[in-house]
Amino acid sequence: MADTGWPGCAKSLKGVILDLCGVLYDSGEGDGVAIPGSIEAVKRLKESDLQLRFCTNETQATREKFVAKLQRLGFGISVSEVFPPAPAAIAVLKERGLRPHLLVHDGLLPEFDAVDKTNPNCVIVGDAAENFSYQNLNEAFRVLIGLEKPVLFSLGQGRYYKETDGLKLDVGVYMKALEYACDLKAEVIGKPSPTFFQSVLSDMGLKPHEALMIGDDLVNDVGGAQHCGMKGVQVRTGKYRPSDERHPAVTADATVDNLAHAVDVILGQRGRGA
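Sought structure, where only the one chain appears, the form predicted alone:
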């Protein structure tokens, strides 16, 4: 019988999904900084027989510019391997005939150039950073409160993330403010949405039990993956906090020091004759 626990489950894996910020690199001034060992770890996964994809809630740049930054940091990653929320959100808008009011980072706006934004009938909120001013939040509130059936999409629901100069508030904080003010529930596009994870698995042609998620966010990366049927491993880099290991609702299948350590274990297990 196959071993379904960590690290034995690595023997039967067919794919690995990685978070980016906090796992491969820490964002910050310029392109940010690669986390020690992560560039080589990604290279080793790519050279293995495992499929590899990158699942991120990054919403401060277009996918092309974001991947270009990762390449400058030294990662051999292509655009087609990276799954951020914005393209998924655009697909939902087209499917449902919605016109968004955008509360997002300036760097993400080009993603929505082809989307009709006149007379908006929904609001999309992403990690807008400095654009999260009172004026801009209030404008989004007014759009929502003025709709007979308000629709709020959030490109993720993270509480905070890590940059090189410390922790920063993430989109989930502002999503909750709009939910509270408008007495509604946001539709999350991005992690931890099962639909978002399933889109990555579908691209890989894998079933949930055949893949493993590695991330620094216990709730959105690990918990979201587990809810979808995957294993979830947390790294002690990025936004990791020691209290995560005592979380009342989510328990990682494993907690490891960093991505390089996780890859050592995964490939080591597979080399034992799985």
Contents of the next structure:
Number of protein chains: 2
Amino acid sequence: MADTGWPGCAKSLKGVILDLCGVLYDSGEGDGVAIPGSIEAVKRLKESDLQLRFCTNETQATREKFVAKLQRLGFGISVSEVFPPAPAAIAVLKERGLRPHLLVHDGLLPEFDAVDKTNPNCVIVGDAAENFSYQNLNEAFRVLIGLEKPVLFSLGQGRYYKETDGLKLDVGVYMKALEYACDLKAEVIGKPSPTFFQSVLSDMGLKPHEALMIGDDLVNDVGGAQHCGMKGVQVRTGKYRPSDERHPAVTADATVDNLAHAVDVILGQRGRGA
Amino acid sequence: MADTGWPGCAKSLKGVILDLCGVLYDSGEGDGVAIPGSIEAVKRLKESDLQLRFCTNETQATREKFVAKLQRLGFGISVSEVFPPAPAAIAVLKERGLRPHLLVHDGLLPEFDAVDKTNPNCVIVGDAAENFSYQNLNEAFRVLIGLEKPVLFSLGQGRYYKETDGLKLDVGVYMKALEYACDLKAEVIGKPSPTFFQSVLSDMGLKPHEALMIGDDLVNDVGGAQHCGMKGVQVRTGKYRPSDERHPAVTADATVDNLAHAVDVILGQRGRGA
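Output block for the form predicted in complex with a further copy of the same chain, input the form predicted alone:
Every component of the complex follows; first up is the chain already shown.
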């Protein structure tokens, strides 16, 4: 286990940011299933003196519906603690006076109810899953190619994820498709965008070195957090693959079996330091 | 007109290679329509002492059906003169002992009737159009990601093309999507692959400097041919855009209004030289 140097930082920590899918639960039929020990681990973090936030690239449901699912699974989590890309995207639209054409999952549409979508001057692509038809991708493409200055936002840049019935292509694949079609570079909203991590740190009122990110995605969770100056720990659950531990570009500050184990180490270390 | 230096080479030419869609005809409802003057221009080239071949990235129909369409439009063209990517791909499969999973247009499937597709060890992506569903792209992805050494062939690498009802995403966009999903580089079969142009030159028994390519696609027709040592001329029909004439990377040896005009210049120059 590559824990070297990590437990030491636990004493100076002021906040922890957790990824959700693959760390707290596995997705699949219905609500999915909680990963063993994770419900209790979240509870222990909440009872500690550490601040706690949840940072996810989930874009198949509104934040409210998504949090309701987590609550049904047994997690004591509230909407204001959860940071998904869509609300961040809406803030960017407002700031820059942009009206989106949406290529997203039906479940995410209500999030954009109050957003002006007439005469669109940008495109937002999310994990649209079955909505990634040839026709829908063509429509998004035609909006972009018709703009004098095409702007494409991508809610994450994941390659694929695992569901109970197999691997599924994620938003990043369609982001790349549109990038090539229109000869442009998308702006990623969500992990690993530094702006996205910064917004969570701001909400906690913490500096990067005071926070730790725990995720199952080596590049987007761990690498993204490290790029911002945070520590990044990978769990061996969710989309973790053994090859992650010899990745050419990203090395986690620690790799632990699961969230429960990570919380054991953090709280244990802080206990000894107190 | 940027014809400088071009008519001079016409005297030493031994063969001409023509792109089809956008040069001879415009696609759309039914068979599409012949571009004015192109039927007569092809006839004049065939009656000259120049060799003539047709080189296309068309992958929505078998070569036989495709040539039958050109004949209905009035072109005196035979199957053996036309070089599309699918037969070239089948030759590569045979050479390397590969069995493909196909993500192509229904119209192209019969071309692969005699090809062993059991237990696939590579993926071929063509311009599948409506067949580019989320489900079909996922299937191709799963085949690739499940292979120890994933091999992806792309029949062309176009971004988009124009039909009567608007712009349509082309095969290159889905090639990029699968490249990103699987972290690999596709092998392009068709223009602008040098191997593909070489196979046409071999069929004519010519060296590159003895042949001229005429196309509407600056990068794939003109740039691809030039990369092989041929001259490349762009016509202002089909997907030509005025911005092509100030492209940062590719400069055509000449840009002419249409095929009829190109043939006028070539045959006129040769007449004067004789």
